[in-house]
Every structure is written in structure tokens, then in C-alpha cells.
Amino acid sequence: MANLGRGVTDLKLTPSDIPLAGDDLARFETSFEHTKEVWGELLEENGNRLQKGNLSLHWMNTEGSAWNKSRVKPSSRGLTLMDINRPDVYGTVPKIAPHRKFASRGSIRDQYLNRMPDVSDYTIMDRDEVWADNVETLYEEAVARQWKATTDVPWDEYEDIVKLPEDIRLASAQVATFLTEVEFVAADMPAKWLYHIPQDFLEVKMFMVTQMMDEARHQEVFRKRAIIGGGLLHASPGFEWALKVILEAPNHTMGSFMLNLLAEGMVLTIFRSGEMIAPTQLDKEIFRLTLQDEARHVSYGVMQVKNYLDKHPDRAAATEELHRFADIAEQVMLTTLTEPTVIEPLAVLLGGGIKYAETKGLDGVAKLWDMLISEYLQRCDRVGLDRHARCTLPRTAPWAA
């Protein structure tokens, strides 16, 4: 057999750019050595007791537990968050989180606080920075309405997509590509803030996890839709500037405003137009399924920002700060709304083909534009942020002015 070159033993691994964690590991070691007086004492106590074959059984002392006084029963819908939060001891969410511990709200914990570690990453201690009065019901709805992108979409009808005229097929693939680009940022934003929220606001943390799962599924379904019907096409630089604003918002409420009121709100409007822009029944089903998820995210955002402004001790100053953020966010969003990779495929789909994209198609997008801006301003009105006089987004599409 001919010599095929170097043997296996001569092969070397491709150099890795992953840095070693030496400095971070050193800080970790120093931190835990510094706190060893507490956790080491616990270890010594527990170890000695176990070596002697003794049981503590302190956890059987129910003094301080509310179970005997506050029995919880399932409702007709099962056992919901609303049911278990009915007793004050479990359902009262403090205005300010009392500590940065992992212990669950309502548990017997106060007597152990001085032996528990502080979680320095828990920085959102004010409930009204993240709370929404509908967050419990939104969580219950989210877990009840989970769907599977693999089996709940009629992929067996994919031949209907393959048979589409090329311009319609490519336009629908481009819209799906654009949506794959934006969906994960709608998961990144709650992920960014999730670990800053202490356990006392657990309902918000739980809802955020469902939003992240929703967005993962949306990214999945639109990626599959693009690949099955024309391939992933062109990225949208203009929209990525809007995504950057979402991730770099100065606080959670501003990020929620940009994501849930502005960006997701506009995506919700597009999804509601699925009957007009979906070229097949398969596409209509995708828009129907994703629509129900986006509606929850927008609902949380509206109620969260409203609660933030309603409860803020200096509402005028908080409102002006949000206006200043919106002044920039809207202009960056306008970059998105003029992107060819967004506007043009919508025009092709609404016009019924490339032949009518510049006439009937752009007219249809202009009507969609009017809906996007009107519904955004309605959401702002609902939270108590009047943007009508200050909105920097043109009320009519630039080509229709």
C-alpha cells in the first residue's frame, strides 16, 4: 500500500483560542478560602454528627411554617401559582428583596441567614424593576401551551413550499431567515437579567424561562422553515443594531420596553398578518403557533413597564428617562424598518410576486407600517408613556409619504 503521509501519531490538535482560567480560578480559590470559616464549620458539624450516627431532625420542627394555618387546595385548573400564592406567607412578594440568598420565599429561612452565602449577582432587589401583575397567569398559560416545532407543524406539506414560484419561495425563505436572526436575542435579553433577580421574585424568573424556551422554539421553527423552502438567505445588518440596543439597555425595564413593547410588539403585528403574507397553510400554522407565544411576551412587557412607572417614587423623572431611551430606540428600530431584507420580501409576498412588489406589494407594506406604528403607540399609551408628540418613527412609510 502506498505511503499516505503522516501517521496518526504525527497529527496535532488544532490550536485552541479558549483561554485558561488561571486568574479566575485563583480568585475563586481565594473567595472560598476566605469564607471557609462559615461553610467549613457547617461541614465539620455535619460530618461529626454523621460519624457519631446521630440525626439532627431539626427540619421536622414546623414552628414558623404556615402549612397548618394556610392549607392550599387545587382549583379546577389544577394546582396553579395563583392557588399556592393565596396564603400571604407564600404569595406576598416583598417590595424590596430582604436578602441575596437562594432560600425560597415562604420557607423557614431567617434563622439560617447568617450561615448562608450572599449571591452578589442578585442585584435587582426592587420588585418593581421586573414585576408585572399578570406574570403568574402568563407563566401558567406558557407552560400549558408549549408546542413542538418538530411535530406540531405540518411539515409533511413541505411540497407545497417547494412548488411555490421562485420569487415567492425566496421571499418566504428570506422572511424566515430574518426571523431566525432576531429570535434568539429575545431569549438573550431575559437570560441577561434572569440571574440578577433574587428568589423572592420567583414568578418573574419562572416566566422569563418560558420566554427563553418560546424563543428557542421560534428560532428552531423559522430555521427549519428557511432551510426546507429555499435555504438560509441574507442576514439583516440594520436589525442587528436594534438587537444591540435590546442587549445593552441600561436597565431591565428599558430592555423590556425595547424588546417586548417595541420589537416583539412589531413582530406580533407581522405574525397577526400571517394570513396575508403566508404563501402556504404550513406557513399560516407557523405564524399561528408563534403568535400565541409573542402575545404573552408583549403582555408581560406592557404590564411590567406600566407597573414600573406606576410604582416609581419619582414618576416624572422615570418617565423622562424612558422617553430618552425611546428616542434612541425608535431611531435604531427605523434602521430595521428600512432594511431591504425585511421590507422587500414582505412586499413580494403581499404583492403576490416580484412583478407587483413595487406597486401592490409596497402599498401592502405601507398598510402594515401604519399598523406597526399605531399599535406601538397604543402600547405606550397603556403603560402611561405618551409618545404621540415625541415619537421619532414616521407615521407613514417613507415611500408612501
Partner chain sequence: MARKSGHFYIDETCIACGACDHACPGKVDAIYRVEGDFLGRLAIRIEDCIDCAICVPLCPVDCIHDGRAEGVVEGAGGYTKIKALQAWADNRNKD
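Numbering follows the first chain given and starts at 1. In this text, rigid core is short for the largest set of C-alphas that superpose within 1.5 Å between two forms. Everything numeric in this text was worked out from a predicted model, so none of it was measured. First, how it differs from the form predicted together with the partner chain.
Put the two forms on the same core and the Cα of D386 is off by less than 2 Å between these two forms.
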Given for the second form:
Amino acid sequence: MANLGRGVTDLKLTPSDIPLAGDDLARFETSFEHTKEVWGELLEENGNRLQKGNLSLHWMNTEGSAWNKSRVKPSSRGLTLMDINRPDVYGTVPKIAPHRKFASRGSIRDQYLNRMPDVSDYTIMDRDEVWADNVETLYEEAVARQWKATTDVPWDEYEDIVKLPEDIRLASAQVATFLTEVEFVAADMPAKWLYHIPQDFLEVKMFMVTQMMDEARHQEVFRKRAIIGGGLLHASPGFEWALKVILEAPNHTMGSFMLNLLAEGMVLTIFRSGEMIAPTQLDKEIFRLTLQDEARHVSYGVMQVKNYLDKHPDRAAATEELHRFADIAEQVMLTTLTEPTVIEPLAVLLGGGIKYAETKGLDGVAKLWDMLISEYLQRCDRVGLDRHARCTLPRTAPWAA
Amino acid sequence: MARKSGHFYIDETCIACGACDHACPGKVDAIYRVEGDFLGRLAIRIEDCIDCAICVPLCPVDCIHDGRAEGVVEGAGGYTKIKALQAWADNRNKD
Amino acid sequence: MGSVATKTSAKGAAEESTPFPSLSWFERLSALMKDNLEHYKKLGYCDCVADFCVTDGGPKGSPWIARVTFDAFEVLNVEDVGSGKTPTPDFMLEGSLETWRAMIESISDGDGRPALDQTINYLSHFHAPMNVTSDDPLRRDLFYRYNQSLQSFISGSSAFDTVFS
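Follow the form predicted on its own with the form predicted together with the partner chain, if you could.
Starting with the chain above, the whole complex follows.
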């Protein structure tokens, strides 16, 4: 009978007659070649046991676990993360992640550490670079409030959009177009960092996944709105610079500040103003549904940045770093706030038509501008970053100054 | 004997993220969304609230208050400017 | 063999029994699916053409097959396809009358929740006593993709009495 384990250990990578399409596979093979002693040993051990028809049953040994010691019960909402995190053994999130494995917090894992691979891309080992005290409840809220863009929006009323005056129709389609341009960055950014967060901070990873799902749905709903209303319109070059900064922020907290606190915060302000902007009931429903998703993202961002500063061993230095990042972030955000593809359709919608865009419309946008900046500064205050003196964004709209 | 009411309330600057809702202990479940509110804001049923205050530190905009300690305050931590836009919108077509 | 009623369910006490296998049995399930739209919306779309086969349910022990066309959250059509017809369905769930009967009685006993070993997935998992067949593995996978909806559809039989011929 062949020895299962030796088959791996003795594995020789044979050159193929057919040349490889690229060198990715060759690099992977070389890299994995260096690790095969460990997993080959595991396979040999397990394979030999199975070939003899034996069972290990070591997994029935509960020593070192909280087996039967931590009974949890569902609450009236069901079995929530808060319910299962009540016992310390499951709910204590370590300040520093103890390792870079996949094994779950609270499982029996320490004795296997030398037999499990390290995921070297798990680099965010300090909880306070990603943690927020409300992340568990926000996750539960996110899961409870998922909605479907396909059926939860009254699309059967789409003729109300088609009947709109052309200028209003174009403006609402342009708003939807720029929202399709910005929404996915709020999926790309958590996706970028998610992979660097070790499993011990699972609640954060889970929340980030809900944020990505939310943004997929927002991409979907605004794309559908634009297309059913006539079509997608123009890209917004000014916005793209802010999106680039979000993705290229030097660390997760700065990215979170830029995305969740500044950008998502401003999008939330626009959605909250949907009552005044939306030209149809259908549009109002979209704003109503999306604003609650955005509010969760802002909520996480605010509490995460706050936690980062509160727990930082050198708060003054961390605060100054964040200020310097915010100096740039605000300027690229100003690039977006002056973008005609954003400001002008909002003026048309708030003014009630192109005829009133430069008068009533810009007056309304100036009110919106005031909201955007003051609410941003409120969020900064909440995290403990006083931007009042340093904020480089004009407090009032340029035309209203 | 009637149970005592709680003392916590959510001011109008709530951003509707819902972090407090799921923090409220399951059996208590005193936090609810205000029906029909476009902004989806939350409120506390004081007759159900047990004054545990678990929700307070989870709020990103500090809009949950203890009426005993703070009295009824004008919301300042959350979003305060939407009223101005609403007032403007109500009047925009009157000119 | 005479007709034997299943254990009477509370909901079906005053109603006429429905024979199995029969088109009317699947039509009752279809009507129940329509009545429970919200439940099926929660489960998700179910878009497939399924043949439900009682391998010895036809004349002289021949196969009897009902073809059910599911569309989103409802059934568009139920038809008797005898011993099969083209085009082929997405998949066919087949089992003997005895197997179907045990499953339907279990569903009735559990008031809509079959015993752990009487779900359509359990019964077909090792290809016996039920089996899922298809011309195409991707189309067969629809049985798994929509499994919760399909189980719910069959479990609707707890709402009325079934008689077996």
C-alpha cells in the first residue's frame, strides 16, 4: 500500500513539456516547496492512521477549552454576537493578536501553533488599529437591516421618473451616476484592509464584510436608478482624487477617517437631505434605505478613530499624524465638493429646475455645504480631533461667502 | 405595583446607525425606530428602559442622555443642521 | 390496496383529503406557496422546472411524474408528464410510493417539520431511497440551490390531509 504522507514529502515538481502561460504558478510552487515538510508530515501521520483504520479522537479531549463551562443562551432577539461574547473566554478580544493563524478565538489552538502556517499578510496585530466599541452591535444591526435593491424599491413607479421634466431627470440621473462612482470605494477600502486583520478581531472583519455588501447594494440601486431614469451620465474627475486617497491612505485608521468619517459622512448628509432632493417617491425610498446603511459605516468610523486615539500610547503624536493626513484629505474632498457633476445637479434638484439653479438651487446647496462642513467638524470633535482651527475646508460655500 | 420608568432618551440629532438598538438587553428591548421618520431615527421607550446605560458609550454622536443628570438638552453631538435645510426647503417655493 | 388517510392535522380536520400521488396534491402545495408569498420571498428566488417522480405510483406500478414549474416565488404550472417527456426538467426527485408516504407522514406528524431523516435532502443524499437525477450537473445543482424553498413547498402538505392509494 502506498504511503500517503511520503507521496507529498517526496513530491518532485516535474517540468512540463507545455510552457507555462506566466510565472505565477512557478513562484507559488517554489514557495510552497519550502513548506511541504510540515504539511507532508501532517498528511503522513493522518494518512497512516487512516490506512490502519484507526481514529485519533484527540478532538474529544476538552482540556484547555471552555467546554460546558460557558453556557450561553439566546436573548429575545435570537442568538447575538453580544450573547456569545458574554463569557470572557470567547468575548475577550486581545490587545495584540497572539498569532497569524486561521484558528478561531476561544478554540483549542495553542498546542498546534507550530504545525499551522503563518499568514504573513495578517499585519494589523494591534486591536486598537481597527476596533470600535460598537462594532458588534453594528454588525447585528447590519445583518438585521439588509434589503434588496431589486424588490424593496418601488420600481413599478418608474414612470414617475420618466415623466419628470428633462432638466430634473438629467439632474437626478447625474446624482445617481456620481453615486455609482463613489459607492464602491467603500467596498474596496475595507476589502484592502480586511485581509490584513487577523482572525482574533473577527467582529471587525464581519462588520467590514457587511459594509462591502451594503456598498454592492448601493452600487446596484444607483446604477438601476440611473439607467431606468434615462441612463448613466458623466464621470466626476474631481471625485476620483478623493477616492484614490481613501485607497492609498497610509494605515487603516487614516483610511477609515477619510472614508467613513469624511467621505461617507458627507454622503450620509446628502442622503439625509434626500427628503428635499428626491424628485419622486421612488427616489425618496432609495435615500431612506441607503442612509441607514451609511449611518452604520459612519458610526463605525467615528468610534474606530476615537478608539484609536483614546488607546494610543502617544496620543499627541497620533493626533498630529491624523491632523496632517486630514489636511490633505480635506483638500481632495474640496476638489469633489467643487465638482460640477455633483454641485450642479444638486442645485437643479434643490432649486426645482435649471431655471432656478443659480438662485434658489445654489442657495439650497449652500445650506447643504454648511451641513456637510459642520457635521464633519462635529464628527471630528467626537473622536477627539479638534479640527476647528486647522480645517482647510471653507465653512461656507464659495458663492455664499 | 407599577415598575419605575427609565430616564434615558435619544435627542433628535440621532444619525440612525442602530448601534444602541442592539446594545439594549434583549428582554428590555426599549429602543425602537420612530415609524415614519425619514431619517430612521431611534427613540427609547422610557417605560421599558432599565437605566442600564449600556447604549450610551456606543453612540457615535453622543445623542443618548440621562435625563436625571443632564435634564432635557438641545442635541449638539449629532447632526444639528438638517433643520435649517428643511426650513429652507419648506419656504423655497413661497417666494 | 384501499385508501389510508394520514394522521389528521389540525388544519386539515374539516377539509377534504387529497390523494397522493395526484396533480391536485401538487396544486394544493402550489396554492399554499402563493398564500405564503412573504415566507418564500424571505427564502429567495426559486426558478426551476422540477419533476417529482413516484417510481411505482402509476398504473401497474409504473412511474408517475408531476412536473412543477417554479418561477420566483410561485408555481406557474403543474402537469402530469406520465413517465417523462421532453424537454427534460432541470432535475427529477424520485422515490417509491413507500418513501414518499413516509416522508409526507413525517411532515404531517411534525406539523410541517419533517424528522431529521425525512427531508428531501437527507433522503436523496446517498441516492437512495430518493434520488436526484438530471442531464446536466449544473441544472441538478438547482435542487441544492433552492433546497429550502423546495423543502418548504413539500412541507406545505402538513396543512391538509393526504390519502395514499
